[in-house]
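Only one chain is shown below, in structure tokens, and it's the form predicted alone.
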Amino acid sequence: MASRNALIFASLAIVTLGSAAACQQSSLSGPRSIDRRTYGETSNGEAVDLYTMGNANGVEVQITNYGGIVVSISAPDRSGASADIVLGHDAIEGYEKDSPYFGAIVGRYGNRIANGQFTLDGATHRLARNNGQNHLHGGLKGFDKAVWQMSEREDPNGLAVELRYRSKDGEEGYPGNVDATVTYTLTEQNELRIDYAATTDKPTVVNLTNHSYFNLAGHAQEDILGHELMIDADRFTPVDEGLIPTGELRPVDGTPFDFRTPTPIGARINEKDQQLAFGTGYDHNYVLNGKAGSLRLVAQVREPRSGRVLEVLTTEPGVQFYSGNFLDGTIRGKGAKAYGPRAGFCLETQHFPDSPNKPTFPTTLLRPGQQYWTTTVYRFSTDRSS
């Protein structure tokens, strides 16, 4: 109960920027579009072209259907100016080359799957190993790397694109022919609604999400240890050497890993916890609360001198919060930005990593004739005070 009163606490000093809008006019409005233009090719020729869709708040986002990368997100303060909030390059050669899943919808299946391996009805399959013995994100040429077919969609609630992939049985050592849909819809109340579905043609698992890196403060900024995060997650999974979760689901009470009330994410970061020394900092996934199926508010994040508020909703069981650990400056980004330790956050909304190997967590597994299905949204805003 305390973690859900914090949600609404955490709420009630949130105004929308339509609101904002109202009393921004000059700055914010600006016509519902939508804008398609050639955004270059990929190494091996394959023609990419990027999305502009722009609300009437002030609200801008701009896709790109290699690897359904969220290229920028351009959001108002609380005094009307605009930023780009994520991470990311300024040209496609950036994300083929030199970037850590910047933007990506990551896939068939996002996060860690240990010794890039699981057996699934007495067959063992054996993946792309990655990430040291370990599989991480789909493998060697994920869905991050992929170039999808993309096009606008109608959608009562807001301006949408559609993109559609086809995995081939086989593909980085997963079985089956899996279909995959993602939608991404930016709506009139400064929404970017994200809408996963999957059919496959033989038993496989699938865990699909997005790796956005946010920066409330702009992504240029230096770091994000001053947001202060609220996640409605009473417990986590912790972890090996090697980012596996163990298989328990460890109590947040009393640890580093309590962010049920709002916490800057650096105040406990370097403390000396063995869960923090394995993550170099938070990567770690969280059991969030709630009844796993239903759309619900899960995590909030707030930039203190901006007044920007993020607030996820999802209908996943778990989230990946990183605290981007990895980050070392030598990825220069947008502007020639070198991209520092903890210059971005993610909240990849998930199922729990290594689930194909933990037969007690959530099931990843998708046969012929069902339907994977799941929704995150990432609802931006701003705050009141100053």
Given for the second form:
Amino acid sequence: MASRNALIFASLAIVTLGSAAACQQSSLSGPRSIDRRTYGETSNGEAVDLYTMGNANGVEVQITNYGGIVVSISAPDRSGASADIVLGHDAIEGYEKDSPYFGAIVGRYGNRIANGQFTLDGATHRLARNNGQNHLHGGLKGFDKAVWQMSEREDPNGLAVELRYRSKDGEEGYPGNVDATVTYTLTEQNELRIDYAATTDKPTVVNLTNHSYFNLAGHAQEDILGHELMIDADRFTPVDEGLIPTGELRPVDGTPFDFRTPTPIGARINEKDQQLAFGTGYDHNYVLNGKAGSLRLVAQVREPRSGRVLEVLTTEPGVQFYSGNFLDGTIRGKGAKAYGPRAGFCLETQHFPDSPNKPTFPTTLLRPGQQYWTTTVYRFSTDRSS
Ligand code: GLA
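Hand over the structure of the form predicted in complex with ligand GLA; the form predicted alone is what we had up.
What follows is the entire complex, opening with the chain shown before.
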């Protein structure tokens, strides 16, 4: 153990030294490290930065203020070897041109709103229709394409990067100015904790999430079909052909959607099932067990070869399990890797899709004077961790 830690410290020191020239500020030394450097420029000429945070256990996370994107997460496998376990691009251009929300903060409303409209206090609001006739992930220019203000914070739990964005009244059709704050904290427990907060000056809807694509074997490995997944949900929200929930909360019992005991993602993905056909695989919202509003363990994923384990905790009532069905090898990501079908999976913690049009679903309404907040934790370990 001692020699493994020494190795990890040595490699962190190299990372920190290597970045010293480009480093604009550095607030901590020792095993934890944080540095900020220029990442690049958007096509509009806006400068964007990249924070690199490392903890004492060799976990390293990079965040940019373009879309609040988690650019990389490096975590050790069961023998201590690190790999970057999220899909993405090497540079800002890739994220701007060719990104199915890799690593991004999604808002103002993550997931779909049917026919791109909803009615609130008697007024109908028409949103951008960017997914057939439906609205998806905040519209044409959602929170994932915004340049956020970014600063670092030392938090009792670990190192933190705080992102702020004002979404203007009328943006993508939504009413009200929304002030959103998203804080990423890397803890010494090997957790990436994401705290979302928002306020508004007019009644509106808010549903924020993060769209990281994980491959626990390493981003450049093949598909995630061998990953063993557990989702603590007795029910899911079946959808129509346009992936809009029908309103039913359907038991997972006896269906390929039952992940209550760990099951390889690929075990049933090709079964003849109408819901799998609509999603071209898994692209569904699960109704999480336990009390929404309290932070609880809702999902766990283990990759058998590397032994890496991801646990997901959230205060949210739902999670979208997306098995990377639309990846088809045309996107070349980090290191020119062509991301093929099911190269990564997403566990997007959230309120249910189309809630603004589904009065029986937990509400996503935010009124002036109310505070929106949710927390999600991605915790990394291995199957050798005690
Ligand atoms: C979400 C959606 C999917 C797809 C991906 C991005 O997971 O539910 O249908 O849009 O984002 O490709």
